[in-house]
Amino acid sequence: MSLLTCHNLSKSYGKTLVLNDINLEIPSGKIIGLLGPNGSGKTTLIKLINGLLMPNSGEILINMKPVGINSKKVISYLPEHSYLNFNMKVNELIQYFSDFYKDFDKEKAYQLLKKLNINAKDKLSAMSKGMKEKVQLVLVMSRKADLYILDEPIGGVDPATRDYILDTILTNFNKEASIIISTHLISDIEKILDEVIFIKNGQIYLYGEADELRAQKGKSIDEIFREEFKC
């Protein structure tokens, strides 16, 4: 059974067609890169999966059920732009998530904070951008979700912080779940990817196992991307 199914999925903004007849099946237990240039439809697809937008046609199923209240219970979503209250302390955010999500593991959250050298009594407003990114990731990865969707989780942070974030992703997600990572920093994440989805002009351009694509093309995923999407 597929964890995520998109069937004949299309989305328009006015007269602009952003996603065009997307068909996609994603199994459990995979780390998947959602890759494409700006304006390709990545963020729109992510918002549709999370129920933040409604499609014009087609359907999305999570565990064979339509997107809705039940899917929100099993998807842990890290948006590109923070939605957290920067006036809150980290421990207050942990309590908030614990109250809101039944699958949130407070003990795990505090363990991750300790590993990342984050003081739970600090306010977000006093933190650097990189530290805020880490806190957001801790909150997302401390849920025992079926599907984790991470939109630009390493964008705008230094290389050392990227390594921390990737290590946290790799070692702390539910092994029976899947992760979809959308990013432009392909060379930084491709080492952890099982599969890649290339999206272009609102359509799935290429979808396959990362190792198979490297073997077929004789190139890294980053090099394949640069070749396929060169200006």
Contents of the next structure:
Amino acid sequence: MSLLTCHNLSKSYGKTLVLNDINLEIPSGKIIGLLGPNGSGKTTLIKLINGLLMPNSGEILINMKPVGINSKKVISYLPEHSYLNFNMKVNELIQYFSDFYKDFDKEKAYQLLKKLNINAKDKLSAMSKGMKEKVQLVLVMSRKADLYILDEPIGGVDPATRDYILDTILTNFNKEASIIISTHLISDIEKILDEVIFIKNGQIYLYGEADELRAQKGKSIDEIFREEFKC
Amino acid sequence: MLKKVLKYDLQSMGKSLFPLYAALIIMAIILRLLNLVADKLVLIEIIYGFMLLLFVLLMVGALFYTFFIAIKRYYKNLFSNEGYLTHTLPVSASSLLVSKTISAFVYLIATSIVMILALMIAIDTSQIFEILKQGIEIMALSMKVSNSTIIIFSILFIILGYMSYVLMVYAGISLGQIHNNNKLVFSVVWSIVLYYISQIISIVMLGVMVVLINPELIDMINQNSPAPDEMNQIIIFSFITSLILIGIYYIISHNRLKHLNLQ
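Coords for the form predicted together with the partner chain, given the form predicted on its own:
Following is the full complex, with the preceding chain placed first.
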């Protein structure tokens, strides 16, 4: 049984077609890179899976059920920008997540914060952009979800922190779960990917095992990406 | 889940409104104290006058501010960046909307109570209450109903009027989200459009009602001859119109929350 299924999924904004007839089946237990240039439709696809946008046609199933309360219970989503209320303190946010998500592990969240030297009593508005991103990642990764969807999780942090964040993701996700990571920074995440999806002009351009693709083309995923999406 | 959503809505609005409540009460106490010594010193009298003006402004603005905070919470929590979290919580659209409606109602009541308390602290209200009581008695007599009916009707009138405006702007903001650009501008435009539509509906409904009850009613009112039964029917009918409008606004907002367009 696939964890996530997209059938003939299309989405347009006005007259602009952003996603065109997407068909996808994503299994459990995989780390998948959702890769594509700017405006290719990555974020739109992610928003559709999270129910933040409605498709014009087609359907999305998570654990064979349509997007709704049940899918939201099992998806842990990290958007590309901050979605937290800056007037709240970190410990208030932990309580907030714990109130709404049954799979949220409070203890784990506090442990991760301690490792990152973040004071749980601090207000978000007093933190730097990078710190806020870390808090958001801690909250998202402290859930025992079936599917983690991370939209540009390392975009706003320095290269030294990137490795730490990737390590945090790898060591904290539920091993039976899948992770979809959308990013431009392919070389940084290449080593952790099991599968890759290349998305171009709103269509799935390529979907396969990362190792197979590397062996087939004799190049790294980063190099394949640069070649395929050359301007 | 409604309880949990409500807990956070009330907390968040409370953070903005409790300082207003504190300011109203503190100012009322200062006014009362200044009043005791105002006639003894000109300077204190000037300060008292200034404080009284500020107090009146704060009292006038309190309900508007409460209204604004309810609208702000709705927009920020559901349609700004925060909406990405709110809408990925395993919570139904109706829980989100009902919670926003209840919290707006709770703070309308809270602000009203604080305003009455502040007024009672600040000045000697025995005269005001006496005038109010006389007014109620006159109205009750002319409408052929009891005093308590007048009080209940007046409170209902304020609550329904306020809540219909809150839900009207909720619906306006929700409709503004259909557009792909300038969502905030379109939210305002839709709220204004809904306001005019609701005014037209209310006037048409009232006209129909008058014709149905008694076509000569307007002449009777113009000639100052009271028509209590008819007037009571019209008041009840206007309550029903408000309730229908509130229902329509709720359905519009609920529908938009079920068909999100968070870009």
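Superpose the two forms; the largest set of C-alphas matching within 1.5 Å is the rigid core. Residue numbers count along the first chain shown, from 1. Quantities reported herein were computed from a predicted structural model and do not represent experimental measurements.
**Q** Just checking, between these two forms and with the core aligned, does Met127 shift 2 Å or more at the CA?
**A** Yes; that C-alpha moves by at least 2 Å between these two forms.
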